[in-house]
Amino acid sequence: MKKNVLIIGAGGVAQVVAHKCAQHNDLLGDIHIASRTVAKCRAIVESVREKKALKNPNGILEAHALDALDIEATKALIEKTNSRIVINVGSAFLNMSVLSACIGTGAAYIDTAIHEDPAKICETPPWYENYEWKRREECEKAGVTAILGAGFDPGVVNAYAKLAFDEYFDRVDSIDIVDINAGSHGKYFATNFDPEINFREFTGQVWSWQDSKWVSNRMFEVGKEWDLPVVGKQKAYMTGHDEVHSLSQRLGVPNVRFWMGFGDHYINVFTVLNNLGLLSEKPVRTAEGLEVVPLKVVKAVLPDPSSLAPDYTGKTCIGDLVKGVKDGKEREVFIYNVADHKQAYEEVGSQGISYTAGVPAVAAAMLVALGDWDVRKMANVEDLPAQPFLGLLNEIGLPTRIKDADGDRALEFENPALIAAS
């Protein structure tokens, strides 16, 4: 059994991960949090202690300063803390460095988003082939478990797709992943994740997988209204996203698309910023001779996403609309979760978007610790059994529901992992 967790990153998602690891430290063991800004790590530690979140109150919970781009320093911290599981919820620019450190130390690796090169935006699909999948053989040779994209989207939605593929259909024709945040943070304009990463998703091409080939569109070019449980009718736009690039290749489904909800105000502000060149990642020189990156300046003046949590209200709805054939008849199911911003803040001090991203990474860590997902090779979530993951999420804060011809109901799972964890 693998024990002791190193969390890399100190933003809103890292705070969720730390709280949830603390709630299960009887299973996960020691908890260490590392980031370039150690003060942020210490604030998370203090938050966990204030909430009395440690299930084992005598368990180790420590903060560390770390530049995770420094592979040797990361290896040294993994070894110093005897961490056998590393949960990487830092910047997407860190992934390959942290993965290298895990391969070098034998620690299991878990992340929640695809790797990005700071100098490149919207690379050739499928994105996973550009970095992660090139290292499959390296992971397997080292016997290192590397679970990619174990957040919500990517992550839980991949498990929803796997569940539908295995249990609800004989043939899957399409998977449409829909992500609606119907909450309000009360700010004039803000992003729910790191603004730099957030905007990079939207300034390049929108890649979707249609009729078994890659199709390119512009951002906000293709939109439609969705009528979803709890959040009701919401406008969402086809957007490029990580899970499209793995589900299309791993499950062999001919149509995989991702839709994200945006209000008119967000679109207007984004369009102005983009048209002015303020979302560019290319350096410019000011009249005073200073070289600045416009996107980093915008990031600096926008609210820190972790600061949004106290005033965030409303709910999210994220799920998979899957269509295909079962027993010779056409069928469609919507498998989904609804999360509440206020409840997330009350439990872990973060808003609902961070909550939905962080909790699944901890569930993945628990399954690695228990052995269910300790596969000693690289895997996307859809490569792994969905039921233990979704069953665990039911228990620790992100319950799954399904809406189909038989109605809208909670999904329950027989989960041997839960028995072992208890």
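Can you swap the form predicted alone for the form predicted together with a further copy of the same chain?
The text that comes after this line covers the one chain and nothing more.
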């Protein structure tokens, strides 16, 4: 059994991961949090202690300063803390260096989003092949478990797809992943993540996998109204997302699309800022001669995303609409989760979007600790058994439901993980 966890990053998702690890430190052992700004790590430690979240109250919980681009420093911290699992929820620019540190030390690696090169905006598919999958053999040779994209989307939605693929269909024709945040932060406008990262996703082309080919569109070009459980009718737009690539390749499904919900107001503000050139990363010069990057000024006037959590209300609904054939008949299922912003804040001090991203990474860590997912090679979530993962998530905050011809109901799973842990 692998024990002791090093969390890399100190943002909203890291806060969720720290709280959830603490709630299960009987299984996960010592918990270490590391980022460039140690004060942020300390604030998370403080928040965990305030909520008395440590299941084993004598368990170790420590903050560390670390530049995770420095592979040797990261290896040293892994060794010093005797961490056997690293949960990387820092910037997307860190993935490759943290993975190297894990390979160098034999620790398991878990992340929640694809690697990004800071110099490249909106890279074209095949995304995982640009960086992660090039290192598949390296992981296998070292016997290192590396679980890619174990947040909600990618992550849980990959498990939903795998479950449907294995249990509900003989042939899957399409997977449409729909991500709706029907919550309200009460501000005129705000982004849920760092505006610089958030807007990067939408300023270029977006990609989908249709008829077994990559198809490119402009952002907000293809929209569709969805009628979903709890959140009701919501408009979502086709956009590129990590799991469109991995699901199309790993499950061999001919149509994989990702739909992100946006209100008309969000799109309007985005469109105005984008058309005026205010989302540009290229500096402009003011009449007074000051060189300034417009996007950084927009970021400065927008609310700090972490400030939104206390007043965030409403729900998220994220799920997979899977279509195909079973026993010669056409079939359609929607497998999904509904999360609540206020509940998330009360439990772990973050809003629902950070909550849905962070909790699955901890579930993955628990399954690595228990051995179920300690596969000693590189894996996307759909390469792994879905039932223990979804069963564990049922218990720790992100229950799975299904809606199909037989109605809308909770999905139950046998759960070796929690039985072993209890």
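Residue numbers count along the first chain shown, from 1. By rigid core we mean the largest C-alpha set that fits within 1.5 Å across both forms. Here the structure is a predicted model, which means the values were calculated and not measured.
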Core-aligned, is the CA shift for residue 275 between these two forms 2 angstroms or more? yes
Aligning on the core only, does the CA of residue 231 end up 2 angstroms or more away between these two forms? no
CA of residue 254, rigid core aligned, shift of 2 Å or more between these two forms: no
Relative to the superposed core, report the C-alpha shift of residue 195 between these two forms in angstrom. 2.3
Cα displacement of residue 290 between these two forms, once the rigid core is superposed (Å): 6.6
